[in-house]
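What follows is one chain in structure tokens, specifically the form predicted alone.
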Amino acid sequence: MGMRTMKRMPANAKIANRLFVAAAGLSASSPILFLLLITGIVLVQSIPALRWMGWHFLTGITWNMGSVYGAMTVKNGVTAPAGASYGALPFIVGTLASSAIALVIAIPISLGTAMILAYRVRGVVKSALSIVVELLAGVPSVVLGLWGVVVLAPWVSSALGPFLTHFGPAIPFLKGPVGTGMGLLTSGLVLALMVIPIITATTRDLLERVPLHYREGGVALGMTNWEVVRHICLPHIRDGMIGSIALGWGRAMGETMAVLMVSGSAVNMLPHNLYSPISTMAAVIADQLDSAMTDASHMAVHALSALALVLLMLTLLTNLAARLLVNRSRGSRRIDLGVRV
């Protein structure tokens, strides 16, 4: 009896064998299956209105879905309400501005963030910020925004942009008018404030993983805390914080609810300065959607899925971008090792 289950032992562990080897491959191609499939079906909706627009679906400033219960024509084959244009231009380019915005306010105080985490408090204090920074991670998108919209625009409104416009002599883009808040400027800030949380977390993570006898090093070459943090630190995580910021990039340009609340949820028209109605691609398929169920011969639905597929492939871009700017780093100070060898 025990050789019998002996022998069976192998043909079972073989079977285990091949279901781990089965389900470990099937969860590790699950991400690019995902991807896969929603880009097949967001770029196979989307054709009819490439077709209808061509690549002035890029270029155009209209945005309008034109007499839904009235006459239909017809052009390149497909059929669209009379009076239908799409042109995503003023989208992409509010998508593009906000999130930019974003990053140059949230980078220098995301870092600035993650040192004092990482290198300067300790014990509950440490404890204590590092908790409220992951909270603010987790508030949700429509809080913000409507924190954007009671607080936010009025202050850039009354305050914030009536200072910034005295400098616009120097640069254009800061002159007024300011309005009523709801624009660029608001929808950056806001965008910020989300995106903070992500590239802070991540860089303090990345900064307590660096050795400490590298740092101890530094010091005891005559270095200050801020030569030590330049010169050794930042060096030593510059993968990974690019990765963070790419992270952080990604998800300003994705953000729906708060940027539709507080952007003005301007179309047919490009910011002008900075306090300019503006509205961003995930905002506009959020705002439009409703109303383009409405239209019977669906190219509505199909203009808001070619936006949806512009909006990932910026996405993907902007991740691979992140990807080849590290590749290029590593390739980079392997090189420069072996110049020093």
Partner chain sequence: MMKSRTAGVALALSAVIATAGCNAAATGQAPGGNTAQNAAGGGVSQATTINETGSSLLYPLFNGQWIEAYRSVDPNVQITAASTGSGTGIAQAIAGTVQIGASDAYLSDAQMRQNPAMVNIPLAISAQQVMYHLPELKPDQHLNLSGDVLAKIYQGQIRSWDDPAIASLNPGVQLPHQAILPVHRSDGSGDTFLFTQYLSDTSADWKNTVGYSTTVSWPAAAGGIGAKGNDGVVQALANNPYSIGYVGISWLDRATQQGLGYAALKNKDGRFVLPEKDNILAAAQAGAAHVPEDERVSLIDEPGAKSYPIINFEYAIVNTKQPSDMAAALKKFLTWAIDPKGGNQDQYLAPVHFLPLPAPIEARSQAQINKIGG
The other form holds:
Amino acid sequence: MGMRTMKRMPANAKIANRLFVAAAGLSASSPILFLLLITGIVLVQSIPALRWMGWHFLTGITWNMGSVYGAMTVKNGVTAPAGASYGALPFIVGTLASSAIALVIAIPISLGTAMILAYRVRGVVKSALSIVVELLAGVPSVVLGLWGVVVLAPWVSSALGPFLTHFGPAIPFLKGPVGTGMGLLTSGLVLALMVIPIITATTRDLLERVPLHYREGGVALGMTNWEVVRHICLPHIRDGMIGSIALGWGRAMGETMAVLMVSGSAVNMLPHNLYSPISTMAAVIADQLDSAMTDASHMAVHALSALALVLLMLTLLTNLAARLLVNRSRGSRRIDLGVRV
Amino acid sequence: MGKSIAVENLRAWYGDQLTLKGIDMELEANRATAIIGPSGCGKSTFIRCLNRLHETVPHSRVEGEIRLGDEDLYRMDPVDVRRVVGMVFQKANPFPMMSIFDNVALALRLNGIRRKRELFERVEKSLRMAALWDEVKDRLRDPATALSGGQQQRLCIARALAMEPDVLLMDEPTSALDPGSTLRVEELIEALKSSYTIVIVTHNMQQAARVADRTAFFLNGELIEYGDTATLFTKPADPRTEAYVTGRFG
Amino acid sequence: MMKSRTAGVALALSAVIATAGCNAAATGQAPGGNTAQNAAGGGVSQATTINETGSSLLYPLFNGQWIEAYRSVDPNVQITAASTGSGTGIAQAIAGTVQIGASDAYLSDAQMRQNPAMVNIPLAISAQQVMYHLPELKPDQHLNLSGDVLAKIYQGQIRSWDDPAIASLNPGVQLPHQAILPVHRSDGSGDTFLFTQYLSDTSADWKNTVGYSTTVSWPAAAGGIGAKGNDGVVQALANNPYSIGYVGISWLDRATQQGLGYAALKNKDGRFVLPEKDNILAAAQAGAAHVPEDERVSLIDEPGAKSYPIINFEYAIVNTKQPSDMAAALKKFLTWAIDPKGGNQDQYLAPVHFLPLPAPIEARSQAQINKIGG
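Okay, that is the form predicted alone; can I get the form predicted together with its partner chain now?
First the chain shown before, then all remaining chains and molecules of the complex.
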């Protein structure tokens, strides 16, 4: 009996181990708990606004908190200020359009920069350029926004916009008027600046990890640098790049301050050309939350919650889609490849 | 048809280190020339100068003159050089994200061959020349990585041949292969050398003796001796060559 | 119950923005940063901390002037101030996380019904000017504008500077044939509240279609843009010739330095008046006559030949239900703040272009302050 007790694990070691397992489990599950908690709160808070609007929340273009200082009305069993209408389509379109423009600009620039960083420059030039890219990632968005307002928007209005309107006959969305420079294009440009460091850094690391003997195989076949990157390196890093683009996209959709400063904060209208004022979901939430809190029916806050819900869903979907794309491309490689002439 | 290569006072550096100390050498057209020598003697650097791959390495430098036929290699665009001087590496490096077919077809496409029929003919011809056709003709769409090591190396040879080069450089092409695969590659070299100028770097002196018409012995970045393979192995002129081929060092 | 939920939503929304963008954008909306430590304050220490948050217009008065000055009045009381926006100030005062919610606008009837213990105490008088960027005009030249014309501009019905409606208000002025670019505040703001109140009071059409609030649903037909904060509006006006916008009075000097002009606005008596001290005071005096007991009133478009039409009270939103020592500290501070020999002295108000409360208003405010704690 005595021997058996001696061999047993001491009671405090057992407790310590249990505590450790519990703490580790809690830590490991905290991201998902946090995500669920946020989604839960946002979802619950959205319900009254979604009841008020129905599907028109996604398709309506009128965003009006109603007469907060006036009378309340009841519709679909929920109370809101008279005249309240929460049509989020302009903000959804603004978010998608500005982030898409950002990606269209950022992907080639990031790829080119990453290519240069990974393969073309060495030593001091390489570290200097890398530092510049990393510094760009560290610029606070409010600073980029300020630069966007003071420098970029006037330039878009006076130079870039008028230049792009020359392509108007071919691409109607590029037709004028150019306006103030506060709008879709400037938002996309500012967002591109924020997304470029994200995609560049990842792509550079991925390119550096492409085995040298594959690249030399291409070079020895008489491929140009670009052909090697295009046909050998890019297929090699495709999965990782899709991931980094999704990350950049999420960032672009969720970015608030800089967009809010340069978007022109359009309400009640869809963009009619590349220079139209827009607004994004994140910017509207930040812009209007303060006013929303003066709505005694709380419907304005519920409406902003519903915007947050849509934003959250879009961001999650982006990441999910990227993941699926990556998995699918892995699973179906055999079918993908083959004679492509 | 192959072309001859004339090398004059070729010197190459990695950073500050001089790895080729002035090589003068004539490589005959439509012959297989073996480069032998101990590790670090500069033989790999030498053939990497012949397709201007050496200069792609950071901090490298090349001086001297190389003529391919009557053209100065170092006055040509390096991309053009590599289209007439093909190369096969020590480690088989088929493009892993591509099918067997695409591995051979890619370079052809980049050279503007777009017509499906012509592309297919050229790929088949290259795979036949690399003695791989019969083994892969039913699974051209499979990923190249599904092939065995020896097959992958022959695929790389087919890929190089598809460009219809004048010269084929081979950097220890069988050192990672089993004896059976090695034999097949050697047979292939034998068959190819009548129409290509082949330069093969090898650690394996028996291989040099089997496949090469001429052999060069490199030591410490210098060309010690160069001549008919039979002569070099049986009656070396230089005592250092003799020491190496009789296995006393290296 | 409802209030703490609202605060929770603010937190959750901030979190969504942050997680969605992998980016902690500082929206400055998250409450809890200055949780009151002293709600149940007892006998341990005499020191009391009063927390203020809200209006960005009142913030420089609190942070730059009053906090420092009040230290010598009552060293036992510490005051903290934060610039978070009027709506946040109201919400946090209701939720009890701060004692003073600073606001450019008073609580709505609906909010008062839900929170009958709240009081709206005017602390000072502010005003707003309508500004424009017209390179053709001389610096000392002021356009005459009316609420009706401004409403039509912001509704997209008047689109050009040389429109007859503007020209008839400005005889002899050469107006350019250029499209008007209306600029509005994109963020919730007391300035929007005042401006849209002026438009609602002077244009029935505006009142019926847009109305007034700290954020309104701007008519898209005008083709204007939104800008964040007074600084954003000034920048947008400076960047874009032929633009027009509304700016808080404390920004007047900075805006005119950028080459912006400001309008003489048509008042109730049909006169065009500038936002000058005498005209603002005249309006405040006129408004004092009809300020109700709870002081929730618009001072827009007051009668009188000199009265400037866009002025307002800057409010302290306070919950009257406070523990006794906090109630005492609050009463003492607020009484000092509205005292013409205390916080309402010109030396504190002038730097932010505010004006002191007229005597009748001070008395009304005092009556409301006295309700605190009892």
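Positions refer to the first chain, counted from 1. Rigid core: the largest C-alpha set superposing within 1.5 Å between the two forms. Everything quoted here is computed from the prediction, not taken from an experiment.
- After superposition on the rigid core, displacement of the C-alpha of residue 227 between these two forms amounts to 2 Å or more.
- Relative to the superposed core, residue 317 undergoes a C-alpha shift smaller than 2 Å between these two forms.
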